[in-house]
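The chain that follows stands alone, in the form predicted alone, written as structure tokens.
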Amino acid sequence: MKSFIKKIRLYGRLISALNGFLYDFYRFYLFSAWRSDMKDAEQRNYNAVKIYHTLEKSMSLKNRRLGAGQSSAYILLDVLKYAKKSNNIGFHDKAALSTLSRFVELDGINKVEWVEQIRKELLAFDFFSDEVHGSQIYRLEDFRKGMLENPEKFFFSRHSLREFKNEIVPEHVVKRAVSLALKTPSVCNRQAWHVYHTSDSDIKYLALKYQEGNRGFGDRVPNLMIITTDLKAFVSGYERYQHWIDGGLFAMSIIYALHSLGVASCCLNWSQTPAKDKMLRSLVDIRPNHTVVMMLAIGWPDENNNICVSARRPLDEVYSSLNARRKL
């Protein structure tokens, strides 16, 4: 009877991970971008950010190629078509026009047939960004301001903390500590990060209700993160994953950039059913189309902490030399 049970628990396991499986397909089929509908504002801007980053590395490149970017230019222009006649104009869409503008202007392809179109096209355009796109020189004593001192001093001293001081960590801290995080690496540079914030006790409460990791402190967090990603900035069924990973990416940069400033954090998980995803979207406002990757608590250090004592495994457990199993 014992070994019957055993094995439907095991068996458990799967058909939960079949469930959350299928929970994500229906996100992905709802919310993800695979319609392509460059009506939709959002999915106009996550496309066009992934078309003119094509640019921007084409750009970067000391050797390219005559003509390299061309489909790609083309592609971008029948974008910002659909952003003028929308009227609602985002950040990247001003920012692919101002991308273009620098493409065509390259040396050495001023006088192809092709770039003389696109440019006499893009005089029809007036919504520039006021940032810099494209390319620019980063010297090698650029790369170096900034590298740490000490590595090792900085990253070694971040812990986990479940128990804070009673204070709230003000709004500005929170919002400087995602503007540093806003440089992590993302998928053709799409950015699809969305962070909720909150210092709401009831709110709190709400949020924490499902999140089975914050037992015994969860009702003195002084400060709350939910840390997702939004599937519309996601198209083909090989990304299906993508939106995950981003995410976690985002999420550490978040974790060190408020280590940076001095406050302290813990991770709680979010692998969750569908049910209980249901439910805190219930309760809080989640758009939709944002798919919870995390959530986070932050407060201040007291001036004497506990801390549990996280043994990391060996190097040589987690690093190994990349070998071909064939020959060339």
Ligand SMILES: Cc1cc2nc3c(=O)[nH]c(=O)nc-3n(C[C@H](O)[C@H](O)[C@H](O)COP(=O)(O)O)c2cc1C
Contents of the next structure:
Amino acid sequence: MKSFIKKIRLYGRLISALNGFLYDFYRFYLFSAWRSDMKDAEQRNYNAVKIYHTLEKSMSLKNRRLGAGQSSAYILLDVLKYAKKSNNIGFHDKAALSTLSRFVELDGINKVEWVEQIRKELLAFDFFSDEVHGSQIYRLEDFRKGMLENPEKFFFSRHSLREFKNEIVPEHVVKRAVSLALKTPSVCNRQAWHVYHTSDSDIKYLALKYQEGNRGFGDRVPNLMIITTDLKAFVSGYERYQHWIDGGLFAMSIIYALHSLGVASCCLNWSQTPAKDKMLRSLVDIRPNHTVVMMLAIGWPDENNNICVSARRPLDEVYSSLNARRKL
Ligand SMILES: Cc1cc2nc3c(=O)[nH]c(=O)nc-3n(C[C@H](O)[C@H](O)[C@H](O)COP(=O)(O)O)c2cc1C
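Next block: the form predicted in complex with the ligand, after the form predicted alone:
First the chain shown before, then all remaining chains and molecules of the complex.
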């Protein structure tokens, strides 16, 4: 009897995984951009960055083939036409126009036939971005500005804190951390992130109601974030996990950004059943196309804090040289 119950439990795990995969598939079907609907401003903007980024990459290469990028340039032109018709110009629409305009002015490219046609068509658009787009010089001295004098001091002084000083972290500090984290790399620079933040006790209570890792401290968390990614940024089935990856990277950057500003945090998992994900959405206003990556408890550290040791595995367990399977 015991072993039968054990077996049921084991297979139950597989069934709940399948339930989760189906839920993720259903959300991908409902909210991702597989239909490439250019009338949807958000889908169009994500699409624009995906394409203009290929031009940026081409512009940044040392050995460019003159005339490379023709198909991207034409696709981008079409996207810009949709943007113009929409009367709803977004950040990436503007950046796309500025990038394409710089692209057709590259040294020597005027000799390429199709470029002249695109250049003429671009005269019809007037929603340029004020920022620099395309490619730019990045000097070693600029790169070195980012080096930490003592990286061990920075990385090893971060710990998850679950109990904080009884004081709300001001919104400008939280926003500064998010701004720093916006420098996180993302696939084709799509930046499909969205952060929900609150320090309101009632909202925190609702948000944490179905989160299963905050017992014993959740009611005293000063600030709470819900970190999400936008499914509208993802088109192909190959990208089915990309929003989790980009969201995870972004979350880590927020954590380090907060740490650099003296603010402590603790990740709160959202490894939840479809039912609980829906329940959360029925309690707090998270847009349906936003996938919850995790929550983050935030607060100032107290004078003295208790933390888990959370020992790390030895390096040789997580690192090895990559070798070929066959003799080369
Ligand atoms: C995605 C994610 C989800 C987590 N969820 C929880 C959680 O629900 N509750 C909790 O107390 N800690 C949670 N943690 C914190 C981990 O327990 C903690 O990061 C780990 O023990 C390492 O400790 P450190 O962050 O102090 O280095 C989570 C961490 C991650 C990365």
